[in-house]
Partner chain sequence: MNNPYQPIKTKILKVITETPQIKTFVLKPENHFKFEAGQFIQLTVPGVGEGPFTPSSSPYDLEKIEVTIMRVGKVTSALHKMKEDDVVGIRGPYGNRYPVEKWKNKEILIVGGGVGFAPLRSLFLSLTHNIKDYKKIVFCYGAKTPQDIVYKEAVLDRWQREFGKNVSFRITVDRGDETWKGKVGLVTTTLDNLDEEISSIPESVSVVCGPPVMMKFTTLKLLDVGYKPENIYLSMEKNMSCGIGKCGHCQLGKFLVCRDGPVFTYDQLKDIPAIWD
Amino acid sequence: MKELFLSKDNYQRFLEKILSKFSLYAPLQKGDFLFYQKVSKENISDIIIDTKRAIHPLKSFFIPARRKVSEYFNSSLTLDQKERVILGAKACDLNALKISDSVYTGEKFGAEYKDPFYISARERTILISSDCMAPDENCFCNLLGSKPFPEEGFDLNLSSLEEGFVVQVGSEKGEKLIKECESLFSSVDQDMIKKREKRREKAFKLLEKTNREFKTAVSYRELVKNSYDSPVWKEHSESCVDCGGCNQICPTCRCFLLSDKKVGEKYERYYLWDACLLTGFSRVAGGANPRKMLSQRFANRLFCKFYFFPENISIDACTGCGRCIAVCIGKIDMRKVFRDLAVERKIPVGLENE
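Any chance of seeing just this one chain in the form predicted in complex with the partner chain?
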């Protein structure tokens, strides 16, 4: 992969250049969290790309919470074509796109019915990711075999150093963007790469330290197998208030509901985010419901991530981003759920696992 150097000053110029041509979205601090927000000349210097992921899931750029998908029997809905740049996505954000890509554009989930809205939103977006340097106490990508820095799925990736950034070019889109302001970039030297590796190593060590007590000797995929009747689901869902927040904030939760609205004699059809934690999600006519109990729905969410997706596309549908832990009103932490599933089966956990 091609690598270049971008100095601190040139980074500012690069952002200004992007802003002059595209709409730009990047993480900005708001209260306790980072949120992707639209960048303007006024807030351009407040962008934070070298700490951790935003709380806001990247999916909302491609699967908005509400979108019109049909309008009576008229097929002339237009798609927004305007190109945009998203800056500061993290490895866990990019990994999550593998899941939504597989569902909306892939071969395994109704290949004949690709979603034109999702596809066009993906196509018109340039993704500039960055290394995660300050994972927080909820992050656990390392437990799922991921790294805190992007390895694929980006157009450009920025690794922050004292003096600027090492830029990796991941696609033709990225290459094209660089070409438009080539003079801002110079070549990298081995010293810079060494520094980058050191910083990456440091972030990884931090993750390992945070998650040491949760590390199970077998994978989460193995732990969910045959766990349907485990009392662990009930124990951990006791404090769940059934809000669906964990679904909404999760970058890989992609379930939706088609909902029709009457407009005069006509109708409009909207696609709305849905949440499998909510009781109506699987209810059928006459009130029958295969997941009546909250503990069943709670378990189902993790079965989906560690059984359904691995069976279908051989990857976990959880990137360890920790958002669901960060937002949960019931203070539920899936790492503890898996720790207890392991304990129940006498599988080593944490320090005893080393």
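For the form predicted on its own instead of the form predicted in complex with the partner chain, what are the coordinates?
No partners, no molecules, just the chain.
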């Protein structure tokens, strides 16, 4: 993979060049959290890219919570053609796009039902990711075999050093962007690579320390199998308030419903995010509901992530971003759920291995 160096001064020039051609979105601080916001000349110096992931998921750029998909039940709406750059995406969100791609592009599911809105959004977006140098207490990508820095799925990736950034080129889009700003980049030396690897190792060790007590001797995929009737689901779901926040903020949840609305003399159809944790999600004609119990819906959400998707496309539909833990009103922690499933089956957990 091609690697270059971008000094701190040239980094600012690079962003200004991007801003002159594209809409630019990047993480900015708002209270205690980082949020993706549209960048302008006024706030360009406030961008933060070398800490943790933003609080809301990258999927919101490609799958908005609500959008009009047709009028008069005619799917001939004009697709947005504006190009944009998203800066500061982390490995967990890039990995999550594999799940969205598998569903909305027809890559793995329903090849005859490709989503033109999603595909158009993906095609007109340049992703400039960055290493996660300060994962927070809720992050657990290491428990799923991932690392706090991107290895694929980006057009460019920035690894922060004191003197600037090591830039990895991951696609033709990234290569084209580099060529348009070629004078800003220089060759990278082995000392820079060593510094990057040292910083990456430090971040990974922090994750290992944070999640030490939650590490199980077998994978979450294995723990989910044959555990649908486990009392662990009921125990942990007792503090759930059925709000669906975990679904909404999850970067891999992609369930939706379609709603028709009369506007004047015409009808419009809207796409809306849905949540499998909500009572009405599995309700069918006649009012029957195969998942009346909250504990059943709670279990189903994690079965979808660690059983359904692995069985069908060999990928976990969870990237360990920890957003569901951060947002949960009931303070439910997925790591504790799986730890208890392991304990129930007398599988070694965390410090028990030492």
